[in-house]
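Next comes just one chain, in structure tokens: the form predicted alone.
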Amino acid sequence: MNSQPRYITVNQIGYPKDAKKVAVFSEQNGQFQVVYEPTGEVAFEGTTSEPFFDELSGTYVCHADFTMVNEEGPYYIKCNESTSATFTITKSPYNELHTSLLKGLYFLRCGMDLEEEFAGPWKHEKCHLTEAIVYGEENLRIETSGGWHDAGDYGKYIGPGAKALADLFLAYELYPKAFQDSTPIPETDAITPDVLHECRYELEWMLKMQDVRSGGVYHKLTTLEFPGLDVMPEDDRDDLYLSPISATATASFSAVMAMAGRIYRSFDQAFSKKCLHAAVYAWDWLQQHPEISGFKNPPSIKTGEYGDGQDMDERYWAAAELYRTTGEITYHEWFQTYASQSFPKYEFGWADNGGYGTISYLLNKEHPVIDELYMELKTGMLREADKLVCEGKTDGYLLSLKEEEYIWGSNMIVMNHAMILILAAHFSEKEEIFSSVALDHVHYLLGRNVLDICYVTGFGDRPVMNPHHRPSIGDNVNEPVPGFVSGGPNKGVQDEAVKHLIGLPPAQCFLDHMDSYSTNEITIYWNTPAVFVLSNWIHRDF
């Protein structure tokens, strides 16, 4: 942390102006003011909630509304002494910050010089050129790369590829006007959004992850241990292993092809058909390895795993993009099959992630649907929405997030959240309210936190600094890439700079130290939840 969180937390960016706008307050209450930052003229003034404690954040905290304040401008937030940060009421608040966010994955490209034009202070060369070993058969070599690196690390990931790719996919299909405006990318044609052109970078790479032999897709590639922390990715040159084939893997790349096959098709009929054939050459593997197959790391591999023991939500997933895309009624078939089992299907994570097929299944109107299980997928969905208002109606911060969500990766989480409460939100009349709660996580993670921090590298008046990124340490630049979304809270305190906020509570346990890989790491799939939910705001402003 840059220094001592103050009283009064804020959305540090700043708010829609139509929208509900709350500040949060911990150790004080009473009147405040909404002070108009050049001329310091007060805009309102007001009185705050009477003070509960909040058990999550540890602390005394009131809520000052001041939803009356819609003229356009910067403000801060005054009461006694003291002061918020600086904040905008603007129409659209979020632009900027939705380009970062998105810009955040050309930053993670593997495999190219990321060029001064693009990448600014940040450039580094190109990286992990060679071919890549199969474990077990080390006779056998393939070329590997490209694809964005997975997180602070360099290895990548096909599961968590494709749950990154999958929220990307959701917002161009359900709110394309987010993305009108260029990042800028070294492929910005002013023809295909530039959202599509960074996906089909990562695709590409996913595509030479195929086993040719087979269909299957190897579950991850890295080298055997993670480099130091200060390695920059050009000088990473041990051996790189691809591990060996999963079904997660398979059936998540499956689905992410599907989905690819579909939204390409208008932009390049044959890159569409590519990813077609892939998709269906790996549920083909699917079909003949139908029982359950976890992955476990390989006794020499030491990098991240992404173990995931239940592929039933994978498969679920797959065949419900197979039959959006196609129309094939065996694919109908098979979701349904999947859909009988006991499994979560409202999930948008890497390992679970069964909301991804239950959503394609509620956006399908493309093919019949059975009507019986349509309702009772959207009935779901809505009960989990419901869920997470009645959650946000209690926590001191608005959040949904329970005790046990404070994990590692918790914002994942948060911005996850926010999806499922905006695509209910397509679904109800609740419109608004799913909205409104889905803004309330917004305003959590740019600031309106316990810790008052802008847990977004480059945004807000106290960003992250130092998250665990080899590349923001190993550059000699001193402000850290933009663009990434931090790790946040993680009451487990797994790694040695946060074991000093043992027994804290769940939402202080969080630390902006480059070491804290448990709190402060980024990752892909960290950021496009955050693109997802605010392509909502974008678009609607249109």
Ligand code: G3I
Second form
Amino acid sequence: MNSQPRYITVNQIGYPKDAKKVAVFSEQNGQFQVVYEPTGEVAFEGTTSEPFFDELSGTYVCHADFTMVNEEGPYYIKCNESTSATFTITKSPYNELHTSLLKGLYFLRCGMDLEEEFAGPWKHEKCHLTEAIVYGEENLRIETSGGWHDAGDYGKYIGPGAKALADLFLAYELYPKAFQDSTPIPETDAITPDVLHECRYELEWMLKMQDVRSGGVYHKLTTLEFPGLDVMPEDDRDDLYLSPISATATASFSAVMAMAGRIYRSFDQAFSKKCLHAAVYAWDWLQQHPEISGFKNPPSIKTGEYGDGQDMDERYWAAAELYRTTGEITYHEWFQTYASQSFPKYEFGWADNGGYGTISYLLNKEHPVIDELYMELKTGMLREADKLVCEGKTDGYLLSLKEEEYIWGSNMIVMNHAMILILAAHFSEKEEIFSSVALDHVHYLLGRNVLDICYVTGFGDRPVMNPHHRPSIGDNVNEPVPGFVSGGPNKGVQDEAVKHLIGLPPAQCFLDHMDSYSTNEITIYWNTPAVFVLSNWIHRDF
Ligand code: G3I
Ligand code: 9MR
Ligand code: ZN
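Mind sharing the form predicted in complex with the named molecule? What's above is the form predicted alone.
Expanding to the full complex; the earlier chain stays at the top.
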């Protein structure tokens, strides 16, 4: 692969036919041509905007607008001696990517054989089937197989799992048409959409993570330390430990189980009831433990901590979902109580996730809401979206990320921002502008960035090739497992492999190297907001 960054960057997959289309140039400007690739004919000629210095990418940039090109087909852009990647203009450029991002979760399944029929060359045997030891109660062992590996490691963590499920549930509830095509997974049938089969694989595991005695939920399930980088899942045979129950895990569990209770009702009554029951049991634990907050790794456990000192947002989210699913007044009252407190209410992360509570309340058509609170939350959501539009306007790559947001997993923030814009579009007359700015975030992820890289494995002209993902390293297959969003630039450069990047502009602090876990790992919850965002585009196509 030619690793020289090209001066002309585009979404390497493509642009939807009737949408705004812009390429970002660095170190080049002036006349440019959009070339129809099969014939070499110039389909459009234009002039770039004036170049300006963009601090976050560290380059002089300008924009080439070719929105006028609407004839479907493959194109590239040319300016002087520089050319861009070839990309397509079509009505629905993201269908295959959408399916593959969802399939990424299948590839992370734990506890079952990934068979060649579904996994192709990335098949592997079942893993992590031994009973888990309850930390601090060493004689107690629990069967906790299943679920998705979190990331490049094989840990399974409740908070991140809840964020991932919430994105997929929201996508399905709002954009069901995006899930009409099947994803090749073993459970496909003619009744339940594949996305719900895939989510159920995680839910069934999560249900096992609830302490049957108290309703509290164990924070995570991991070995004591991370296995070596080339260890395949089935060869990772160290003892599994359940870390102590935490309020954040229990509350985010309660929230997604309440969502599941609602969503699976029309497909499987018994399962839906089981989920709702688990949600309520977890809620009862939360009521009995108002004081418990935060999570710290016990001394001997060195795997991902996912610590989170604030559990109010998770409790707020649980109350919102339980209210939306059951209509019971007590949850509504608790939602109002939490809403009156100060914590982030428009965040969609694994730690700060009040945004899910907010959106649940805003989408609650099933039960009465307090008008004043509804308006306050709606206004807040729109304000967030307006801010993102503003940030995007002045950024060289038309992205809303601020300097301090180029952190570990910045690509999640990119997709979360797009999510906020898309959600806000449901409540605003500015639907068109919000959607268009959201799409700018997709373009960044798929190649319109200063590194000219497509941050999804297996897609685009210059995709990420060396993610920090153990099976991709240990499986002897050249190509990484496809359909994973890489973490992205991290100005904190928090691993040895990227130490030499210290001081570079934030958007350049990325290395496509398997050792760089702080810039180039993959996770379930970096894929899922991207699934959400693309679902919005696919849904409207029909
Ligand atoms: O929130 C602060 C912010 O206030 C501050 O300005 C900024 C400056 O660096 O840091 C922010 O905190 C960062 C935090 O993520 C925010 O999400 C930390 O620096 C950063 O170290 C932390 O990274 C997390 C990382 O684990 C290390 O704990 C990632 O979010 C998280 O995705 C990642 O998760 C790992 C799991 O532990 C193990 N499995 C793989 C997974 C992905 O790498
Ligand atoms: O592989 C681990 C990755 O999944 C985590 O996100 C990361 C941070 O917790 O840690 C990685 O493991 C590294 C460990 O922290 C330090 N020694 C090297 C390990 C793998 O390269
Ligand atoms: Zn496993």
